[in-house]
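Next up: a single chain in structure tokens, the form predicted alone.
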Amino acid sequence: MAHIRIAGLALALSLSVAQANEADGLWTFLDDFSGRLDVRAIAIDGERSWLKDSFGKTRFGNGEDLEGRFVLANAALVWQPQVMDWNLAGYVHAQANPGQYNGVDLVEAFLKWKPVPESDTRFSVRGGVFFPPISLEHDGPAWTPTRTLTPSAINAWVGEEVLVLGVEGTVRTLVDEHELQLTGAVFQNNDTSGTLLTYRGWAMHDTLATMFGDFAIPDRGPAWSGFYATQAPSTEPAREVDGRFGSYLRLDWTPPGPATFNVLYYDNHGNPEVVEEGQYGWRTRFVNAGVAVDLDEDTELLAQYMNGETVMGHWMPPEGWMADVGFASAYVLVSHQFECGLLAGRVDWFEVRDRNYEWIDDNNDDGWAGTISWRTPVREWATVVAEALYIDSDHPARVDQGHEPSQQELLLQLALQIDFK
């Protein structure tokens, strides 16, 4: 019911930003609305994906050797309604893709209010659901990178477990030709953020959290399923379990120069003792760095590296909580704007470590990935997307299903992305 509660209150704000435009004569319904299609030729090798509950870092293994298939690797349409002479903009993101526990569902909906700017400060305010500002990649549409068809380990997590239902405030400033920006949010819905990380590791993927839908915890047995026996199978990203508020802050620094650099520092305040129909809470936090370099008017580097910890169960003496792990993951991808495309190369480095009990449940995980991508536009409407993508990680958890701790994975897309507006 909670998030059916969510879900109405976003879209009901939405619907008066719609319905205020309309009084107006403002605007044209069918242009409010925007989508992409994205259907992919893949071969893979590498073991069976995380999304059927396996330890496999990608989206599409199937614990096979090289196959290749054809798949729908998402379908989005976005409503972005309008109320000019109130600075307001809706956002409602819908979704489906074969990973998603729903056919269809919500991923983002909120309001956002920038008034025009009468000074060197301007502000914005925005609430509802949304993924807060960490990704340097997702910046097309539908929450989607524009570089590679793979977004990094750090941004394919906040994808799937930091979906939040907030507030969140923008100021932003010139002091001596340097632009200073603070960004600052209080949210809810975001307890159960770190779980996917700590039972499964770290993966590299495309799929989204959704408002109400889940993701399987891999089946580690019934020694692990015994030691967490009030722990659901699955874990519902957008879930609140013990009404406590979360927050974050960002700041943002763009001296004179090619470069811009931000820092987040990120709380969600979990109560890691409360548990609702086998949702825990956990205490997740953690910092992450950006950076962003035009090296020349045609090449682009981008860097993060998120550092953090989670925390989840009663105390348990004399090794503390019943889970609890450190994580920590940095990227860097450097693009070339070529006449004809967009080349791309991403080099990622990934770890989780495991501080107690690791006699039952070994949380270990580390590794690298390496991504190539060429993207080209075929047709005002449509792109093409070649990416290979190779992961080496060892996880030792994989030898409850049977499985050699260290894997190697590889992917390869072929995608056609037919975007609509």
Second form
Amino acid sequence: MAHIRIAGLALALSLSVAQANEADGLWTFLDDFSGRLDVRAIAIDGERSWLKDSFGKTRFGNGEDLEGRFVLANAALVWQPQVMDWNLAGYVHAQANPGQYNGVDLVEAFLKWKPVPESDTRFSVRGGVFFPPISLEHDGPAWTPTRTLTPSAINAWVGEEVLVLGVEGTVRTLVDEHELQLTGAVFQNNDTSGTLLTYRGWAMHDTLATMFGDFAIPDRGPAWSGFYATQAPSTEPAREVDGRFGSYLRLDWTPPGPATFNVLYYDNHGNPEVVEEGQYGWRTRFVNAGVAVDLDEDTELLAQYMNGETVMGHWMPPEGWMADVGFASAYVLVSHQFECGLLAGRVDWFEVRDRNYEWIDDNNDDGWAGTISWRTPVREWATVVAEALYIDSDHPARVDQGHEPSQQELLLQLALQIDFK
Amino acid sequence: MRPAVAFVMVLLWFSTAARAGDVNVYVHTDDGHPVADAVVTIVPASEIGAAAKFSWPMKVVQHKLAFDPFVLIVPVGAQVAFPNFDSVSHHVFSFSPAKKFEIELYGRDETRSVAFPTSGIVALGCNIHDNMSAFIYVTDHPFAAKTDAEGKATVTGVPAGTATADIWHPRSTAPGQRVAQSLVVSPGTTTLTRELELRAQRKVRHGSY
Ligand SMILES: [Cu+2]
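Here we have the form predicted alone; I need the corresponding form predicted in complex with the partner chain.
Zooming out: every chain and molecule, the one shown earlier first.
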């Protein structure tokens, strides 16, 4: 009898230990998740948004009946599992919002191997789906900018059309107090990059490309539709059509002092003559240069300049590629940390130069924008952001929809961002 | 121990204590800002051979994705605890010659200890969070303290007489990140003010990648 009782006690004890372990395991598992909920109130004075088939450069535009109510801007879930023994870290970012093609979709998903450094020279490798390291603004959770709500024109475009499936390696070292970092990658699934930039022009919004989603191309006139008869009415940003590999290379230089510099060259090696289900390969190449400076302990300056070109379609005499444009943009963002919050101001400039067939599809785009943003934490897990975004642009293709080529857009947003951790 | 020997030792201790003083060291930048986390060591000209022993806790906490304290002075041979108060994991490492190690700290209060048997500076990093950084200053000198937010360090019980004040800071531009200056320690309170040139603080900007 005593034996049975002891055995029963041992069983109960081991069961409760196992249960405790299981609970621990569940907690550890849940700790690998974090989330961000972003709800906004908005006021608009500007044309209908590009996300609604028009040429408006902002995320929210006229004609959507959005004023006077709350809008779910995004709900993001991030899973970051760790296998420390193997120096492996995973990163999976899924999100839901009414503006994207699929209600719920994946954005980034990669596995990173980062051995414990044994000297000032360190390296890491990651593989999967990710945004190339171009943006200086996106250091928030779930690839969000942390100084403003709306990223610059450059990084808004990276977020919508530069999502790659690839392998990236990084080496970082110190040479006489100068930190040098070299990053290189080969990738696929970014053949359509350049489609929106060409057919729509630059835009400023915080909508992200998703792995299985697409974006509508603004409606154009009958001449355009005839010329591009084989182009689908929407573009899939994470699409492989030609089987070729693209690549990028980035160099970071941080001398002693408050500034850091980087330059990146990207070439998707797309084959412009390949078309698959209406998705063309676009040969897109660009250079991006970035600088970040701490002006003083609480004031920071970020700036980027991007210059590139893209072609698609067939070579059609006399003028050449069906689409052939050069694009450039730059911004300067200054932010100052006050005791009660962060004030940020940014000026953007952008242009797209159409190089041929302007009489069929005029893809020129010119403009500038001013953004002013105030961000203040209200709880440890909640932040309120108020932002005014003004864009003044000239885009001749607006005539195809019966609008003036020159438009001024004003978007006021008040956001409540809630972080789950 | 024979009572006579004990008596002589107590006497000796009293006589040295009587001739000991406190040293207040103020460290600031050239534009007058106080420098926190500078390690001040007072080395008496005639080394007294006492073992280092410090009153603060021998631990480096991980809290809100940062190490606390940023600089910890420990005696040679100290056992330092690394409690993780975050719910996320940390992978603490050092490749400094004074102590090479790595420890994996899973979330929710996991603690590990590491021994530091060699004097020197141990730079800590976290392999998961690039911007986590801290220093363990392992010393065999008994008279050491670090500056607070006001730039002030108080080293107590220093034998009176000539000594060297050695000041180290991770961002000092001086060779070996340290400067030295001689002083005379008086039995009361001795005050020393020292200017230090610092490199700009370097933020880690790697975004979410
Ligand atoms: Cu960490």
